Each structure stands twice: as C-alpha cells, then as structure tokens.
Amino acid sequence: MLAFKVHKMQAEAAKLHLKKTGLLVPHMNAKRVGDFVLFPVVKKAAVPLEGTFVKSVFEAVPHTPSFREALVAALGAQEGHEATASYDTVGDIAIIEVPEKLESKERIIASALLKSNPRLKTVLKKESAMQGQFRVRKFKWLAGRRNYVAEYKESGCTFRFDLRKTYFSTRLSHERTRIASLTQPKEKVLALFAGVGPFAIVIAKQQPSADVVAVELNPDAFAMMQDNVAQNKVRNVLALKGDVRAVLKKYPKWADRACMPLPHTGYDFLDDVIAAMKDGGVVHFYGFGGEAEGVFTLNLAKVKSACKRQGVACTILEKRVVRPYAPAVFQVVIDFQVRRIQS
C-alpha cells in the first residue's frame, strides 16, 4: 500500500493534512519506523511538508458503528431513525428510553447499543418516573449482564450503589466539584439529602480537614452511603441517618457550608437549614426553573422569604442554571449568605 513517510517531529501535522485533503486511507492504524511515522493515503499527491512517498503494509483497524449506523442496520432506516440514540451511563451500565412503537423491539435497540460500545456491559430501560419517598425509578434488564449495581468513578472517588433503590445522577458532577472546590479549609459542612454520599465524599475527599456532615432518610442508599465512606476512606464524614428537620434541631448555627441537592421539595426545608448556619455561612440551594416566570425568580422568592421569617440577611453570591430539566424547566441552583441581624 502507498504510504507518506515522514519524521515523527511532523507526524501531527502530516495527519491533520492527510485528513483535510481526504489523502488519508479511513480505518488503517499508521505506523512507526524508527524516528518516522508512516501513513497510508490513497494517491500521491504534493504535501507541503518534508516527506516520501514509499510502500508499506498497515493493519486494518475495526469499525466500531454508531449507535445510530447500529440501529439502522438493525431495525431498517425508517425505524432505526424513529428510536431515541441517546442514553444515560452509570459505569458500565447504560440507561435508555424506548418509544412506545418500539417496545417490541426494545431487546434489539438494546443489543444494538452494547454492539456500538463494547464498554457497556449492560443495557436497562426506564420502567416509571421517578416515585415514592425516596424518588427511586423501575428499571427493566434489556441486554448485556443482568445487573443493577453501578461503579461509578468521579473526582477521584469511586461509589457503588443498587440503582432500584436510590438517586443518583451523574449530571450533577460538576456541582460536586464546584462545591468541593469552595470548601476551605476546616469548614463545618452539611451535606443535606445526601443519597449515597456523592457530594459528602467528593468535598471530604479534597478538602480532608473538612467535617462533614451527612444525612439520608432513605435506609438503602444510607446503608450504601456507608459503605462508600469506609471503601473512599474518608475519616472525615459523620453519615447520620433520619430526616434533615430532625437531624438539623442538633446543629444550631453549626454549619459554615450547606447543601441542598433535593430541587423538588428542598424549599421546605430552608428554615431549618438557615437555622443551622453559621453568621456567614454559605447555602446551595436546588431548585425548578421555568423559562416562562424566569428561571430563577421563585427560587430566588423562596429563599429571600425563609431568610425574612428567620430574621437574617441574605446575599446572593451566584445563581446558574444546573441543567434542562423537562421542556422550558431547568433545574438551578442558588448560593446565598446567611448574615445574622444584631439587634
């Protein structure tokens, strides 16, 4: 096979021309000879870079099809465009909704998926919305390994968790990260609503002179929120299980930071948090958002209102929106100061 041959100081830049020129033969691994880089094109032609044309063998390298290519060739053009090519991973478990038409094919798209992401191992389908309590969802096993318990890496911190019986949502990283990210040093923090300890353990974990306290009502995930403190080895989370008002009654004015990663109903609980803070303490609280009444204002409403009824001042230090929720709704969250008023 025809190949470009040159010195591996230009081999980035001889593969950017290649490609842009379409003298790059798809799907073919270069290779190294020495201190050159050899590339198979498909015809000789002038490259404005110090080389030679010369003939080489190169090793195929395998198509891996998309998604999408892989539900075509499954399911036919029509409906293979027809069904959703989108999908949540936790690990090595993929997350998929199925367009009611389609149900009867579902195991088929669900194959279809593992055949164009060899790291999946497994293939489940939302089942209900999110329900009950405890807002955990039904999943249905499609494809791949029969498995529900999802290993998920983040920031350095590794958690385990049974899917069928505890949120989680890997979309909100960031936060995770952005939170743990202003935790000072030696900081009392809350980590309210905690599930299976995702924002506990990230900010213990790069903030380790932090105390953090962590707090779950949901028996299950606490249980696993346990046991992902001791496999993290962060000696520095206090996981305490009950309900948030109830625990909140043995910290007043304890907290330097506290967070409120439960958007649906967490505005219930803004007295008590606000009661738990430090004079400066800072609180990240979740909320909805719609596009028509402004994504932040009643959020904004609620907490100025619970800082009103328990007699402190209130600072906005940053509101953003956390992600698209549902069609015009966003979920967003709001940082304010508690300032206590001397009387």
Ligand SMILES: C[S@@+](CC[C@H](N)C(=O)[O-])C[C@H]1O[C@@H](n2cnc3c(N)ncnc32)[C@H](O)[C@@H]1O
The other form holds:
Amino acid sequence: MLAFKVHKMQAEAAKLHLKKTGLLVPHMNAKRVGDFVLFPVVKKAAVPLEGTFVKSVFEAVPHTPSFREALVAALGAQEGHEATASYDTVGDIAIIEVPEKLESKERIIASALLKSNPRLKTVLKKESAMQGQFRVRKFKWLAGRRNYVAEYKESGCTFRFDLRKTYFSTRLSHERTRIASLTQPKEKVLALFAGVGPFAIVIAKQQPSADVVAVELNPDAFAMMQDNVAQNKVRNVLALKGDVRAVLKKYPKWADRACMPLPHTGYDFLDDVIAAMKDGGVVHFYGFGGEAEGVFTLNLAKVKSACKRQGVACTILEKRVVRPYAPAVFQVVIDFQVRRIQS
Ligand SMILES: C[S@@+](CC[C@H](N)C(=O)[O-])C[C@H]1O[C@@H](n2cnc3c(N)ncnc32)[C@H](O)[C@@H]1O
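After the form predicted on its own, can we look at the form predicted together with the named molecule?
Okay, now the whole complex, with that chain kicking things off.
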C-alpha cells in the first residue's frame, strides 16, 4: 500500500493535512519506523511537508459496529431499523426496551448490543414500569453475564445496588451535583426517600462538615445504602430505615436543607418536611407536571398551600425541568425557602 513517510516531529501536522485533504486511508493504523511515521494514503499528491511516498503494509483498525449496524447485520434491514437502538447503562449493565413485535428476537438484539459496545457485560430488558411504594422495576436477563448488581460511579462516589430490589436513576446525577454544590459547610441536611443513598452520599462527600440524615423505607435499598455509605467512607451520613413521616417527628425545625425525590406522591409529605425545617431552610421538592396545565402550576400550588397550612412564609428560589418523563409530562424540581413567621 502507498504510504507517506515523515519525520516523527512532523507526524501530527502530516496527519492533520492528510485527513483534511482526504488522502489518509481510514480504518488503518499509521506505523512508526525508527524516527519516522508512515501514514497509509490513497494516492500521491503534493504535501506541504518534508516527506516521501513509499510502499508499506498496514494493519486494519478493528471496526466496532454501531448498535444500529449490528442490529441490521443480525436482523436484516427492515427489522434492524424497527428495533430501538437507544438504551440506558448503569455501570457495565445495559437496559433496553424491545418493541412487542420484536420480542421473539430479543436475545439477538441483546447480543447485537454487546457486539457494538465491548464495555458492556450484561444486557437486561425492562419488564415493567416502576412499581409500588418502593418504585422498583422488573427486569429480564437477555445476554452476557447473568448479573443484576450494578456498580456505578458518579461525582467521585461508587454505588453498588441490585437493580431488581431498588430504585436508581442515573438521570438525576445533575440534580445531585446541583444540590451538593448548594450545600454550605455545617448544614444539617435531610436526604429523604434516599434509596441506596446517591443524594446523601454525593452531598456528604462534597461537603464533609455537613450533617446528612438519609431516610429510606425499603429494607433492601436501606441495606445497600449502608454498604454504599461504608464503601464511600462518608462519616457524615446517618442512614435511617423507616417511614419519612415517622422519622421526621424526631427532627422538628432541624434542617437547613431537605431533598424530596419522590415525584409521584412527595406532596403527601410536604407538611411533615416543612415542620422539620429551620427558619430559612431550603426544600428541594420533586414532582411531575403536564405540559397542558403548565409544568410547574400544580406543584407550585401544592408547595404554597402546604406552607400556608404550616404557617410559614415561602419564597420560591428556583423551579426547573429535570427531565422529560412521558409524552407531554416532565419531572420538575421546585426549590423553596421556608420563613417562620414570628407571632
Ligand atoms: C424515586 S425513589 C428515589 C431514590 C433515591 N433518592 C434516588 O434518587 O435514587 C423514592 C424512594 O423513596 C422510598 N420511599 C417511598 N415512600 C417512602 C416513605 N414513606 N418513607 C421513606 N422512604 C420512602 C422508596 O422506597 C424509594 O427508594
């Protein structure tokens, strides 16, 4: 094969030029010979660098197909394009959805995914929506290592959890970082509906002088949170197993900050959380909002009426869309500050 040979000092400039002018042969590795680098090229042409054209042999770069390419190769063009080529990952576990029409091909689809992404070790399929009070989903193993325990890293923290036994969403990582960066030294923080501890641990790690109380009802999630607290060596998280309403009775006017990631029914706990806030405390309240009525309208109304019931003044500090949830429905967060009205 034809090659362009340059001194190693000019290799970077040569590569850029050959790429820009379309002379470089794609999917082939350049190679080093002594002080020179040889690039595979399609033809001889004027190159504004000191170099020569020679003959050489090159190795092809192994081509990893995209998921869509792998689907088409495995299922043929029509079904390969009907299959959903997007997927979620948690550590090295991929989670896919399979259209009903292609259910009989789900194993083939899962194997195609493993071929397209060698970093992935397991493919699971969502078998249900998030269900029940513990917000747990059913999964079906499809390909790779038969494993349901994810190891996931975020913000310098590691989380290990069994996907079949607890809720976890990587899509809330931005919220965790946002709240951790708002947390001030020595704050008292309530990480409620804590799951396996992602909010609590990210906050505690970033603000080691803060005092974080994390509350979770699901015994499996609670046990995983305890392990994650130990694994991440955060000494400022107190993990409590129990119902938020019962636990908060022991924390009247205690918190500078509270985090309420229970978007379906979190409003049922607003009164209890407000009662646990110090004067000036800030609550991060998550809810769902429909586009039709305005994504924040209902949630703002719930916050304001709970504050009124509790006899506190309420300042809305921020309201933002966290992520799309369903067609025309969004997960939102409202940050509000509680001011205790002096009587
Ligand atoms: C949407 S998940 C959020 C979990 C976690 N904060 C996260 O971001 O991964 C809500 C969690 O609240 C827990 N939960 C539901 N009702 C509860 C209650 N009354 N008291 C304590 N925890 C509760 C569920 O078991 C679930 O783990």
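The model shown is predicted, which means the values in this text are computed figures rather than measured ones. Numbering follows the first chain given and starts at 1.
At the hinge between the two rigid parts, which of 168, 61, 232, 148 do we find when the chain moves between the two forms?
Looking at 168, 61, 232, 148, only one falls at a hinge: 61.
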